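A single chain, nothing else alongside it, follows as structure tokens in the form predicted on its own.
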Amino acid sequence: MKLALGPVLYYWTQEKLQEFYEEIAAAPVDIVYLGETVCSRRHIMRLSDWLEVAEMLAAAGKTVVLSTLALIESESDLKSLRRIAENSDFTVEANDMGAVHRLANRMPFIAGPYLNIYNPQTLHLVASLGARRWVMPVEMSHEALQPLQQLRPEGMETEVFSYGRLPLAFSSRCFTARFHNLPKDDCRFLCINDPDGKTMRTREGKPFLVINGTQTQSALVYNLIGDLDSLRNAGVDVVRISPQSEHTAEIIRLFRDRLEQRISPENAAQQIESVMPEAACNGYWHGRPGMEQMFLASAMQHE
């Protein structure tokens, strides 16, 4: 299996992003996704800046993919989408159907996790339009994945979100701006102060959700490092790690060590706990409520 690093879902400074990707250039990851997927108002990095990062990563031997917004709201969003789709150097991850149709029959693309591909018919549809890899929706289980794997089109790869706070929903409203009693159009870009999102807690103080601008995420960290054997058995081609503000390179190394079977599932799960921003969950993969944690890959055999 290949190891992929998803796009940064948070708003970081340009300096932090540049330092981050310089570190990633030396990390044992095969595929790197770049670009803004959450909020079109986040303009610290322009397409030209992302392309410079892409060229640096490509020179380091990484396969680079440019990701598109998950929610298109304006003509300026469409213009940005067109510029990404018209680039001739890097593959594009389409995160809404507008991007799919813009790319259709022009160049091979990646069908992103927000396209809601839940059945073989939809998978064949995006394949007929040019998709060469699809990213499974984060709430699907290994059991629900099986019929898509059995009937997937020839040449189609499957990628699974395997580490990070789960991207659960998008809205045209900005939750971070609302938290600060600001309108979305005058948000002052305060989400830059929350490099891993802002955690919302229950009355009992338990972490529940994370608000990240227009995106809602899980507070718990989805972590399939103990389930990589079951992903391999399911025919998954690529596992995706979602970046966090600290320790991402170390997390990549742990996943690589597990993929190469240099460490056991138990050892990997134990080591990764110290670099996670919150407790782990893996319920969705096991067909359970998403917030649950099934312990280690062997748990699947006893469900």
Given for the second form:
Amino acid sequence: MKLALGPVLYYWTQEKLQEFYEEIAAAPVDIVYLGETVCSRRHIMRLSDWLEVAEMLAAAGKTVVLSTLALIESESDLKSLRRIAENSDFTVEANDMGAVHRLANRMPFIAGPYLNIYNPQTLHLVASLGARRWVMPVEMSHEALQPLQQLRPEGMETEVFSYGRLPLAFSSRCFTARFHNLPKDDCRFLCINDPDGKTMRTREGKPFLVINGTQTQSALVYNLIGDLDSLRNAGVDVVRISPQSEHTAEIIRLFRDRLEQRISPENAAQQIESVMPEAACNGYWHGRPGMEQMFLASAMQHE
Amino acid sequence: MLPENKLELVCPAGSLPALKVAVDNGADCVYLGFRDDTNARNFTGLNFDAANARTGVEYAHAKGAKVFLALNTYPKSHGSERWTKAIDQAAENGMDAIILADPGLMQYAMKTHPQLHLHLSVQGSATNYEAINFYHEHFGIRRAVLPRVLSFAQVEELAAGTPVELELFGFGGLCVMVEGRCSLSSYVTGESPNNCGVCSPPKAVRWQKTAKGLESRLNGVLIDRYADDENTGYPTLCKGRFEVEGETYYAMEEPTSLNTLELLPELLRIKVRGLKIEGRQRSPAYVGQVTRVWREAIDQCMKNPQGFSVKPAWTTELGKISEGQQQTLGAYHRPWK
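Now show me the form predicted together with its partner chain, since the one above was the form predicted on its own.
What follows is the entire complex, opening with the chain shown before.
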């Protein structure tokens, strides 16, 4: 299985991004997704800046993919989309059917996790339009994945979101601006102060969700490092890690060590704990509520 | 094709009595779902079996109203016959359109029943004309229902970029998240609109009186806690009160209803074709009340758009039955965002 690094979902400064991707260039990851997928108002990086990062990563041997916005609402959002879709150097991840419309039958593309591909019919449709890889919706279980794998179109790769706070919902409302009592149109880009989002707790203090501008994430960290054997058995080709502000390179290394059987699932799960911003969950993969943590099958056998 | 200035009132029918009340009170169209997970209001005691659906279609057609079938969840591979069977049934029953979100199903419907009109469900998350034109080009959809997240200016821009008719939510529950792009409910309960046709399902809800107040929980997660003098609301998880950096508030959305009465002339002007009332889970009495008010408002607006104004009596009547007794223009009014 290959390792991929998903797009940075938070708003980071240009310096922070620069530093981050320089570290990633040296990390044992095969594919890197780049670009702003959450909020069209975030403007620190222009396409030309992303392309520079892309070239740097490509020179370091990474396969680079440009990701598009998940929520496209205005003509100016569409303009940015077209610019990305028309680039001639890098493959594009479509995160909205509008993006699929621009890419269809023009160039091979990646069908992103927000396209709601839940069955083989839809998978075959995107394949016929040029998709070469698809990213499973985060809420899908390995059992639900099976029939799609069995009837998978020729040459189609399957990618699974395997580490990071889960991107659970998109809104056009900005919840960070709402927290600051500001209208979205005058948000002052305050989400730049939350490099891992803002934690939302229940009234009894339990970490529940994370506010990331217009995106809502899980507070718990989805973590399938202990489940990689079952991903492999399910015929998954690419394992996606979602960036966090600290320790991402270390997390990539742990996943790599686990993929190459250098450490056991228990050992990997234990080591990764110290670099996670919150406790782990893996319920979705096991057909349970996403927030639940199922114990490792091998650990249970030892009990 | 509808005449130039026609705005259809599209009303919810969670049951045969609700369908009849909607039609009797002036709905141009009603939408309904079958009694399973093929639609996004998969609640116990709600929806239609095959016989009821047939009766409903006959009743509506006899009075000149159309019937749309909501088939707006995403089938998993096993059991997808439930969805394709529902499409076959809609065709047999002479339904006027089916409302779909899943591209695989659209392909089936187009190939198997080319005469069937297809509408893109709000669950299809199409928020721009490129996305809508995608479904138009590949499946010939006639109409698209827009997610409740676009501002009016964005809707206008979108309308200019597509030949597809648009249907907008006008009244009822307000999703703060883009429909079809929200897995909050499955994160907590395992069931979501996309995979099971439910959000914050009743079977996961627990109410508990505690020393700190009345608590509502969803699969154990505390969604809200009420003081004695506060109105309680159904624990839809995005409408609870949570704590962010020491502040406890409705971090995502207040319990409130969408109400776009005052936008009617503008909606007509940009040629919106369907005005959708949310609420298949509501009682026939509710459906009757809402349909009556909106029928009168739409008739007045079509007769004289320039002179249209919202009657205080309409607002009062709708206010009485709104969630949290509050109403909002939602995303159509940009500052809401």
